[in-house]
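One chain comes next, on its own, written out as structure tokens in the form predicted on its own.
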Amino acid sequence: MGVSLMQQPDKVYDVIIIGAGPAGTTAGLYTARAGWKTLLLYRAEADGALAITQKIENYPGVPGPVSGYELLKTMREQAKKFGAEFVRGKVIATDLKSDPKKVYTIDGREFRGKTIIVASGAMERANKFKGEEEFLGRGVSYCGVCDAAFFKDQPVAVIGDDDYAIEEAEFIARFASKVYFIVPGSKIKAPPEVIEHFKKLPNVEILLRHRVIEIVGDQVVKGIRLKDLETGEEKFLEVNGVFIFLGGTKPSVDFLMGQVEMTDGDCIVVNEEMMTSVPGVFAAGDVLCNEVKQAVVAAAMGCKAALAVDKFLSGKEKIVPQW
């Protein structure tokens, strides 16, 4: 995981990258071997879009099938081969204007950092279901490391559908009596073995095709009502919390607190350097709502925002490739 930053309050990175797609892993490669000390901070291990995809066949250079997975993978062990440091932590706060800038980790970590690449991807949901909002902190939660030991020895619901969602989900079987993993839709997301591995838990269920219809309760949560899409019928599955990790298709920008330019689509606005409303802030990839979602498009966006960096960095007048 990487040692806290509380414990080592004199450790700044020259970049702290936030995402490790392809975006993200492509700035971090090009930053590491120019010589910058990088930092990649990421949510799962086959989080975002190209992760979580069946088959490439398209990407230059690497002859397909292959899964989304193995090519990051590939990626990531590209990057760290010349020394960025990947760190799993979902963030969740930034402190962009402070010098060093400051990135906050949904764990209590603190990183800092003299530049910052966000690539951290579109996939936050833009709806809510029925109770979510009215049950927030009293039984419903986004974060099984957070919230996890409050249920111990009782039953809970986890919705998600990727290799995030069950990882959490991993955590919280520790705790609750019984796991509900329920997918909207007909399969997950993940790598096969994580998927075996996680059927193999004696205190998990699988609910596939389950629509949810509400989270119900009084004070706090008591239940959630479901639709099995599969033969139509409704149901009450009795339980005192309720995990969502469930992607969508928005910019992930929460933890920017509105602190750089947006366009009314959450959409982080950029200069032709990469570089946001914030001087040492840059974004690259879908968060920058370009119309080709295509790895190789974020891949070389990715590559922008790193040498913009350089060149921020080491002041030099203009940007100088890398080869």
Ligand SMILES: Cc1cc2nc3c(=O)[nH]c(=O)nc-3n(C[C@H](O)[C@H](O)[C@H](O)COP(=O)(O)OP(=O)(O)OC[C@H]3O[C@@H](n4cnc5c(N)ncnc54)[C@H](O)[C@@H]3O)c2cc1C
Contents of the next structure:
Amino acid sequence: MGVSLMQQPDKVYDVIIIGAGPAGTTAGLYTARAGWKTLLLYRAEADGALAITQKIENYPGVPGPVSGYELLKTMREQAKKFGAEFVRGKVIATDLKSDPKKVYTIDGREFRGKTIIVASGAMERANKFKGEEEFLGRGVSYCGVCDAAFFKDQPVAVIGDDDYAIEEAEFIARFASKVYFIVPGSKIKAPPEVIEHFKKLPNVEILLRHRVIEIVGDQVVKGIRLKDLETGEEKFLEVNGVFIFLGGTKPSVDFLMGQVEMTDGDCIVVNEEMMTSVPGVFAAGDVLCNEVKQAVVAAAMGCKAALAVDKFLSGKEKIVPQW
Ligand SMILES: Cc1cc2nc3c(=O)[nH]c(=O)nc-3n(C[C@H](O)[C@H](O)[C@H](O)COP(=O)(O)OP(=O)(O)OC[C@H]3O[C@@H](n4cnc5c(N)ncnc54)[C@H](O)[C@@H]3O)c2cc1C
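Mind giving me the form predicted in complex with the ligand, seeing as the form predicted on its own was just shown?
Shown next: the complete complex, the earlier chain at its head.
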């Protein structure tokens, strides 16, 4: 299982922002408005902490209540108006020492940037399921685009509870004979129209309130053991593949591959100008493990990081505010 790497021919962005939540989008609005060629990469449309927030009424200037996703869409439109490019793609690796710096997405694309802002939030899973590591690459996968075709006309399980998981599951459902969509909680955190569309797919069965006990097999995956939290009943589903797209509360930093200084808890260390230990690499928002996790704070950090990028790229002596 795997993908080959394709290059974006010779295009170099001034800044690549990883994440399109309030931190990344605000950063993109500022860098694009300052005239820097700006690219934002994100995993799925309604992905990230703000995008899954059902109701927000404490964002200044937006009396609301509005859904977090509606607020985010307005922010993104504003950034696009100034020329920021938004591209869907889960970042899985980076080369921060090269010049320009390189960013790789799970579908095999390579993007190049003179600077990087990491704004990928803190929704990574901390714990693994029993059998997950054992069967990784032998039925367990974290990438629909890469691996769905291996499960043509076979039953699979997809574990997740948000828009990102649904987008992946819809792609997988084009190949698999049956997709069991396993949701640990009682709700899917995605826009209602997305859920409605997903429910209509004939080969998809949604199992709400089902906890994964174990992924089982011999050489390859043969099935998955679940507990129905509604009835207490244990179930075994015969599947050949298990795709996992669940989130948690850990910073999303795997793609940095230890290239920047971090604390023990995977929190990126930044200076007063939001720059990491690698010159030209900045970070903003929940990914920094800040105590106050609020959209307005993430947006403010995105602004600071963007102005620091402006200083870095233009060689100015100090940060200059935008008027
Ligand atoms: C349930 C809930 C309710 C909340 N309610 C409020 C509220 O009422 N008011 C308030 O102010 N705050 C609220 N918050 C907090 C607020 O949503 C967060 O502090 C804020 O969204 C953080 O912004 P961020 O940009 O750092 O990260 P996020 O909003 O989490 O965005 C992260 C971005 O990174 C992308 N990403 C992640 N990994 C990758 C990768 N590998 N490759 C590419 N892209 C990636 C995601 O797709 C997403 O675009 C709430 C949070 C939650 C979870």
